[in-house]
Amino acid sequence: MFRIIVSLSLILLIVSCAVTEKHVTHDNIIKDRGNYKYAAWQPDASTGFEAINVLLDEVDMLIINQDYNAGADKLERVLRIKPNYAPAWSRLSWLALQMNSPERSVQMAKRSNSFAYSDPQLQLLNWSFIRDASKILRDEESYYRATQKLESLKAF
């Protein structure tokens, strides 16, 4: 049954690519600046570091291609340039979830939130990662706290 679902999913993916005739390339992401997995990950024009934006474009291409280890490596380069860049920590949190490392995901999301005090949208995203990781870890208390935090942030 699982193989049938996977096969059908691949067929749908191939057909959708053929129908839309839009190929995702590095150049398209740079031109569009709108192909980010989450809106909260949009590059901040005020970062003052064009190198960060270029690296983030590359990370997002790696995410699209599911090359998560290479994406994490590039994010670590971003954080060497700007250690307090909350969206990079958030991406690392998401990548940790994808790589079945929920403990690391929680750590990275908390780190992101420590720098995202003025960005409720990014905090919302990070708390959703914490909630998802807590569910995987079967940590009911953390799951409940994350759910409460998500509800309070939605008021913004």
Second form
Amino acid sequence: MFRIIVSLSLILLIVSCAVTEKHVTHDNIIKDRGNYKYAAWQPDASTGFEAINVLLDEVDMLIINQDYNAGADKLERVLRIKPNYAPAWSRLSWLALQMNSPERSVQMAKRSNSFAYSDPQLQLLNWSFIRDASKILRDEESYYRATQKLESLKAF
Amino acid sequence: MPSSKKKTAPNKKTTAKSTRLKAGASKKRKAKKRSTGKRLKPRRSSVRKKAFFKPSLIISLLSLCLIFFLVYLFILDQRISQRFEGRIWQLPAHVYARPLELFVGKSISLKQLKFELEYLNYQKVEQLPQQPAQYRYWENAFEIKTRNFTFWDGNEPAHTIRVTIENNAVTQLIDIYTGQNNDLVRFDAGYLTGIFPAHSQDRVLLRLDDVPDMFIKMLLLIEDRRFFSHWGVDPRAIARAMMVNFYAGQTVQGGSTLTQQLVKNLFLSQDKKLIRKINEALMSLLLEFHYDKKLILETYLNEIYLGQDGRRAIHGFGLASEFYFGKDLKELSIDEMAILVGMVKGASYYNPKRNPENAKQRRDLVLNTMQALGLLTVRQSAKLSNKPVVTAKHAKSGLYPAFIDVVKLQLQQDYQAEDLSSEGLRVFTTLDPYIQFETEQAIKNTLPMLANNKTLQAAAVVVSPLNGDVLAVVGDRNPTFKGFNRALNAQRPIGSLIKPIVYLSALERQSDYTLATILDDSEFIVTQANQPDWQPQNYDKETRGDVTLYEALLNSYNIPAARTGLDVGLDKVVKTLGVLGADQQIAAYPSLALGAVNMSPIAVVGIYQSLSANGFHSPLRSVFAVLDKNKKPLERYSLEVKSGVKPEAVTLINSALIDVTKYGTAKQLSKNLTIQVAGKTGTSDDFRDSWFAGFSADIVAVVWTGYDDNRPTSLTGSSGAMKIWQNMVKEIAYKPYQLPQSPHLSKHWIDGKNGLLTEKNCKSAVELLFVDGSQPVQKSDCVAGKKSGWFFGLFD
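Form predicted alone already given; the form predicted in complex with its partner chain follows:
Entire complex below, previous chain first.
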């Protein structure tokens, strides 16, 4: 009898994991700090500036060491090199979430989206930040809009 | 009482007699006293005389003196310990410019890089730079050794690099020693000024460990050879000085120890009274009794007065090294150290900037003394003595009063004024020295061409479109004038600079307004309760019937702008201004739509920054970060953005503002600039104010010209402020403004006469940007009016 209960429990657990929609939340980003980077942030050859890659490597080190302020400073240096570099704005949005600044996170994600018109993957990520930040802010309208946007982008 | 009466009576009678008689009477009285046997008084007197010399009295008096002396010593001691155990100095805040960063692809001209190196007091050399802060260049290549520098986000080590610049961009950045590419190099931040306490003393604190051994040896050799063996006062040195001075017949040598010099500078006046010398000696002994020699030496190194820079007094070898040679003390060569040590004798007479010949003689004396004591070889000494006295080219402090006003305004939100001038803060600002220089030059060189008087004033503010960083501020036609700062405090009507905001408010209503919307350019009167009627007029007093919104903005027509403002609602215009960054109370009168609102140039630049960033407003920022005196971060001002307008609507406005600089009121710009910019002219009533606000991809700038007494200038926005703007932007902007790409916007050909769709070859066709779905559906009958005849017909 005990074996049956244990087996059923395991099956239930596996099934529930499989059907649960996997989405990035504030909490699991923090838990997964060692491997926090999103594919949408990966620098591509189009940045045109090797300096950006150097700074982003430094940002990674700082974030792993939880020095978020210094990480944000480095990202600002990236933006001074290339103001329309959407992944850097997106990282600032993520950092703002880590630093409990949801309003700032929303604005940075919007700014990132304003440069990411041809990058649906990054837009998706930014909208997920907006949704998470809106949840923290208890801004239902914004949360609903972000969720809808995420759905439409996923469909796209 | 009766006896006294007897005595006074004869006196009254003898008042007219001679003094000789008085003397006679006196002798008689004395004789009488003796004869009456009254000998007590004389006896008492002799007893007193004897008592006066009694040892116990002497001891008492000496004890009293000793007590007084000890009390006095105690007071002196208190003075010393209060100063030494509290904060010895009030340290001014040191304000720095933004650091220059180089990387492959960085936009920078040869002219700018040369300027930056000179600004940072880098020394031009012929050979490969060996020391920090040296460079050489030929054609388009520079070899530079940068300085090590501590920023708010860590230390930047020195780099030795070769930089190649082609077409105003860095094309190669190599580490000279490894031959490898260097991806990113950050230069040290240039010193701007200090925020000083009342006494205007400035210093950079040194720790003894940071001072080169050679420097300490040199200083002690010249100033106090027995420093580590005396007790604060050196009797041998005093005796030697007395002998030398006696034979010379004048004061040629002092016998003061370093401790005495320190005591004199910290606690006493500079006069030469005996009491001051006694105090100096006593306090020196007390100081040595209480404190370690190393602490005394370190304090001396930081206290010593070494010259003047305007109002600023240069104290300590740390600051003197930076001020005279543009280097840290540990980076100085031996001959430069000798100059500083030589200055101790007379900071003014041996000042290497003002009196290089005197400084050289004194330096050579120091070097010879070192050689005589075996610290230098004869060859070394001769070689160093042959070197010329070279100092840092210019002192930069106090050059940017208008910008510093903006910095103080930001810092006052977090710091008290007293802390700013006493805690030794290191303030890293956003000032771009090159942009500041070119902005000042544009104003200085252009104003005389606009008016042949010296009272026409100007102000300018330049910020970064990305983040609202304030890059340059000029508040007077004389940029170094420390008075009324027009960039910050002049509140003037902004005129047509408001029109983009009025139309933006309209374009946000995408279903009602597009760039092709036809507006009514015919006269009308606004009647207001308890107010006189208001009738707007165009600049040329003409009316044109129907015009497109685009054309109205391009040519800055007043009547369509006023109608649009009233149609969308003045409250909406005020709200849009607020979202774009205007943080002042604005009254919603009808004339607001034509710019009857007073604003400062810095307020206007905040609004136009939002336009340049496609509606994302970044509050203006003049300070990145603040460090404490130990270089530990205290405050960091991070990038902020706020959005509140539809980005697509801003893109539409910006597309029209680009065309303003090509075909509209600012069309001269496209002829005189090599890059695409967007902007708007502004002129207030009766030509009292001339404005231009515009942006490229790398700068947003606003310029104002006018008179302080508000009299007419006879200048429009394009004939006045725009000329300054153009001369400035020609030098500081590298990147053309490009409209942001958006999947929701598309271009269509529109007939400018009726706002309907047309073909490219229609005579009055203009290509306008639309939010998808908002473009006109109806087609114009312009087909007949083709642009040209048979040639284009071939292609049709």
